[in-house]
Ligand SMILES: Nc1ncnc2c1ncn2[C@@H]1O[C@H](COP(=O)(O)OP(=O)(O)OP(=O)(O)O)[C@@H](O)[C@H]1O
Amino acid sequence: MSEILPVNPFFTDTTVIPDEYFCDRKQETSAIISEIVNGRNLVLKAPRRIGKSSLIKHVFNQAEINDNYHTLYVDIYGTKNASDFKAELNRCFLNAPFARDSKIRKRVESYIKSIQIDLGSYSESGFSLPKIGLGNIHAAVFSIDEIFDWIDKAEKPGIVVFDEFQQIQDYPEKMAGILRSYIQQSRNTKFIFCGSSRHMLNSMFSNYNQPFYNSASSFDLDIISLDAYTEFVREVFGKYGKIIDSETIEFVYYLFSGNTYLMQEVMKTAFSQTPSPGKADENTLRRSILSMIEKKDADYRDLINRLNSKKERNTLYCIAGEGIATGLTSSAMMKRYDLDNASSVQNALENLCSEKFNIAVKVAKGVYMLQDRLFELWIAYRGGYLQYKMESPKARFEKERALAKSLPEIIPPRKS
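Taking the sequence provided, give its structure as one chain in the form predicted together with this ligand.
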């Protein structure tokens, strides 16, 4: 029987990707499995949209894990306190395949009955509330303690993933301390902590004074290599009788600095615009990029309108224009981008990098970039210089990679 192909094989709206359409990550998949099998907890770090969550779900989908472990994936993005955490943990626990266990079911059923009576909905004709399905319960049925205990004592060992784990640092409660004791008591469960705030995760796990100090191995997820991505895209296009050159893929890869989500989004559009049989060339890709930029118009306008002042906007335009911006307070730069004075630029930079806006990031001393490459391209498009941005993306990519690897100079001790 011939394989049923998905309408579009580039998945961007989900983190659950069928193995055939999941690009590479072979080495990372086996490294994570090996850490878990060898009994270690893990901290998985990477910038936004590189593929942390998808990788974890891919790992869960591998037979070695799927057949032998109970897995629980909890995304705590958007939770604000310990009670939100507990509710989300419950929701994920009750939706996990192993929650079909009869003891868990019984407990949930009696809980539903209890809240129905509490709500005063019991009448002579019986319960009047609509029947709540097991998957729809968002309330906290079990205590955190009970959930960890159940997983730890189950017949299979457990793996619990907390995605966007840095979020607990914003809770009013001292959640790190509470969780640490559960994690230390677990005998049969391993934990994976994921997140995009490298700085925050490093301080949680590498700082001697923090509850999680040294409790997990560190795993930095890099971008997918150009070779692996090229092979993947060509193969996927090929399955549908479509062609795309390596150079065209390379152009997209460099332009987006290997950001998985943005590359997949461009490929998704380009794929849909290529007939079968047919070829996607650089023009097809440029059109796809343009349509992505246009789709984000309203969002990016909003973002700019949220900035308080002209000095913030001009500092933003300066970083976008330069791509990798250095010497922002030099007189030449201030003149070119109509910036007032060094201290107002410094203020604007602080705001743009603040948690509130999170638009720019300081990549090294005095060096700034925008967080979102598509936003940078949108500014270039609106400013009429998009063509210039597209001219030599490789040089820009290489400069960015070199910066990421650079280390401030280490001064050797004085010889006596």
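Numbering follows the first chain given and starts at 1. Heads up, when I say rigid core I mean the largest set of C-alphas that superpose within 1.5 Å between the two forms. Only a predicted model underlies this, so the values are computations on that prediction, with no experimental measurement involved. What changes on going to the form predicted on its own:
- The two forms, fitted on the rigid core, differ between the two forms by less than 2 Å at the CA of residue 254.
- Relative to the superposed core, residue 240 undergoes a Cα shift smaller than 2 Å between the two forms.
- Relative to the superposed rigid core, residue 287 undergoes a CA displacement smaller than 2 Å between the two forms.
Given the form predicted together with this ligand, state the structure of the form predicted on its own.
The text that comes after this line covers the one chain and nothing more.
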């Protein structure tokens, strides 16, 4: 029986990616499984959108884990306090695959009836919670210790993943200490703490005064290598009778600095636009990138409109124009980008790097970049210099990598 090929083999959503369409990460997958099987908790650090969430779900899908563990994945990126955390933990817990077990279902249904509140409904596809804000679901939840106790006493050992775990440091409650006490009591459950802020995670797990000090092995996830990504893309195109050369893949890899999500988005569009038989060349990829930019136009316009002043917008345009921006308060730079004075530029940088906007990131003393490379390209497109941005992506990539390697960690955005 011939293999049934997916319509588009470049997956960019949050579903589990079939092994044959999951790019590389063989060593990382084995290492994470080894840590778990050998009874260790793990802290996984990686910049956003280079595939750490997909990697975790890929690990969950491996027989060694899937057959022998209950798994729970909780993304707390959007949470602001302990109540939000509990609500998200409950939502993920009630919809985890093991929650469909008959014993668990009966216990949950009994609990729903006992609290006399419309918590939601259950079907074969899982539990459905009311469509209300996280902050409104305070009473209709299990306690954290009930959930952990339930997982810990199940017939299989458990693995709980908290993605963007550094978020709890911003809660008004001392959530780290509370959560650590529950985790210490778990005997049959291992935990993976993922996050995109190396600075905050290093502080949480390496600082003697922090509750999670020395409680997990450390694992830093880097971008996929160019060779591995090139081999993967060419092989996938080839399965469908399509061709793409190495230089074209290299162009996209350097342009997006190895950002897995953005590269896959480009390849997904390019793949759909390439006939079989047919060849995707650099022009195909450029059209794909332009299509992505145009789709984000409304979102990026809205982001620009949220900025408070012309000073902030011009500082943003300065960072976008430079790519890796240095000397923003110099007279030459202020003249080039119509910036008022050093003080106003500094205030604008603080706002752009704040949690409110989270548009820019300080990567070294006096050095700034935009968080979203596609946003940078959108600004270039609107400013009429997109072609210039695409001319020498390798030089920009190498400069960025050299800068990253010269620092122990990326400095996180300042809080507003």
